[in-house]
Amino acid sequence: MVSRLAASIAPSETFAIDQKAKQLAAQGRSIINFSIGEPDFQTPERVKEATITAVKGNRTKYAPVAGIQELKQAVCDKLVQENKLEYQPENIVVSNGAKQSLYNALLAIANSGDEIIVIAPYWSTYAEQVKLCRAKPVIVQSNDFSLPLGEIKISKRTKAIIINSPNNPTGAVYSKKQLEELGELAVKHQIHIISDEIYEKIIYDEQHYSIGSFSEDIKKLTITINGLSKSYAMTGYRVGYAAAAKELAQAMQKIQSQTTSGINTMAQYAALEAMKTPPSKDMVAEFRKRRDIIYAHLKQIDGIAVDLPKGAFYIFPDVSKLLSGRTIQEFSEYLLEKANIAVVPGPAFGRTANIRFSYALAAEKIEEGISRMQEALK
């Protein structure tokens, strides 16, 4: 019998949509999976020949806890030139993907009872996360996909807020003003800010902004998260990072030493060969080209409401005047078995009147996709 805390975590709707798609797809079907966000770009060349070399070079045996010394200067040197934020290694946390990063961060803050702000729409994993740390998750609504300052609470409970900028489902970037008002806040009532930066190299006509860059008050409460997953194509090589004081550095540390040790070493030095050189910015060109397809197509759906992204590649639509008394589930099943494609219901971030569309697929397969869409809602 599994204990009463994994029978409350929700699994991963979007890899679970993503199954399924696949699954069709062996069946025989013809599926456009607009559900996973993986970059469809290869891996670059170099980096591959790098995990080669690490193998051959007998680089093969554990690696320190926190990540290799030269990878954690890299990522130093990335922060402090890039998000103008200063850093030394030992305040630098390697993991297997940002994912684990958000965990080890969420676990060194978090006590039992702790209320953790989560703005939605959300990555459904932070609420779930935080639900596995035996806080509790509050989720504050922003209607428009911007930061909701008016509407967050806090409580004596409160520990932190955490932010994704871009954003993942909305494709939403904060602005410099919100970032640096949400920093007052947290300064003001000594909460920790846990920024997910991790679609940041993907962004149109917005700038990034790092909010622990704001100030040292701001910098000492924040915790920044990212990868290399999405910006360079790497996903399956799991490699995320964690910046922070050196007391949260060391508490997250402690806690990877005692569920994963440290990750995969070949993997470390393929990333330290990718930060070598910035992203290609053929892969931002080639997403804004596809973000502005999939964003003119469902504009000319009557019935959507859709804002246009700023970055990561996602689009959030509203579809509530297409549910025709159908639940949001019932609406992506219908769009699953009547048009062949696949997208991500709303609930799983947070809101019940919208589905997810991964633009991270070729553009023919966008238009394709859209174009089954309109026929299926004839």
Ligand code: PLP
The other form holds:
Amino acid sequence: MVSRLAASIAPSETFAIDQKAKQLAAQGRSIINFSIGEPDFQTPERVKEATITAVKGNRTKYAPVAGIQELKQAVCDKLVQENKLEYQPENIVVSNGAKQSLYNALLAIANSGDEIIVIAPYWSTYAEQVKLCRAKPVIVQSNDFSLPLGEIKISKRTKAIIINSPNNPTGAVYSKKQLEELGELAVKHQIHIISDEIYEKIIYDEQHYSIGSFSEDIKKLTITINGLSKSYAMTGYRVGYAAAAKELAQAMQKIQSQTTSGINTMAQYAALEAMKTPPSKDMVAEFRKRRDIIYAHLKQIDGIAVDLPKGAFYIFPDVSKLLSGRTIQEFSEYLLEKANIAVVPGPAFGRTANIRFSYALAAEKIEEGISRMQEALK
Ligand code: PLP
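Other form of same protein, the form predicted in complex with the named molecule, not the form predicted alone:
Once more the chain from above appears, this time first in line as the rest of the complex follows.
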């Protein structure tokens, strides 16, 4: 019999829909898959080579729990140069993707019953991981997708707030002013900030700010999470990292030592190679082109309300006017059946009126997919 905790967790809907879309495609259906958040670019050749070199050089044994020293140093160099965050290798914990970094962070700070504020629309994993820590996600809705500072209520049980800018699923980018105000709020109430910055490089006209860089007081409370999945097209390598005050980093390291040990050694050498140069600007230029295409096409559909994403590779239109009595899940299933397009229904992100498209696919596919949707809605 499974535990109450296991029973209370929702599985990743994105992965489930992606699998279904792939199964249908394998059966011969021409599915356009807007579900999964995975760059369709290939891992850079030099990174693949570094992986092979690591294997051939017998770097195939256990690595230190928090990561090899060179990689932790590379992360520190990146954080100081690009994010104005000064850390030492002892502040860094390398994990199996940003997803595990986030889980380590929550396990390191949350006691049973603590409240963790999650801004909706949110990346589904946040709420489920909070529950896995036997803490309570407190969902704060943002109507315009910006940081809803006025809505955030800190209680005696509030332990932390999770933020994600550029945002999955909305593509919103939080302004410097809003982040500064949030930082002040966190310092005033002494709550932690978990800042998921995995999409920092996939940003169009705005600038990315790391909230921990604003002051020493904010930095002490902040756990900055990032990884190589999106920026270097390395989703399968599973390399993410957290940067935090020494006490928190040590707690995360201890947790990891009893869960997975250090991450895959070859993947760490590959990550080290990847971080020698910044992510490809071509990839961002291509995402911008696709963002413009999907936005323009969706806007043309009567009944859809959509905001222009400022970063990441998702768009999250409001389709409530098109539901005609259907739930958003039924609407999404209809799109899969009738238009052969796979999208993720909003409830996975804390919203019942929206659907999420990942536009990490070729421009022609995006155009074809949206015109199929338009047809199916006639
Ligand atoms: N954070 C956000 C907001 C994401 O969208 C994702 C992946 O979809 C991750 C973290 C996880 O990335 P990783 O592959 O490094 O675990």
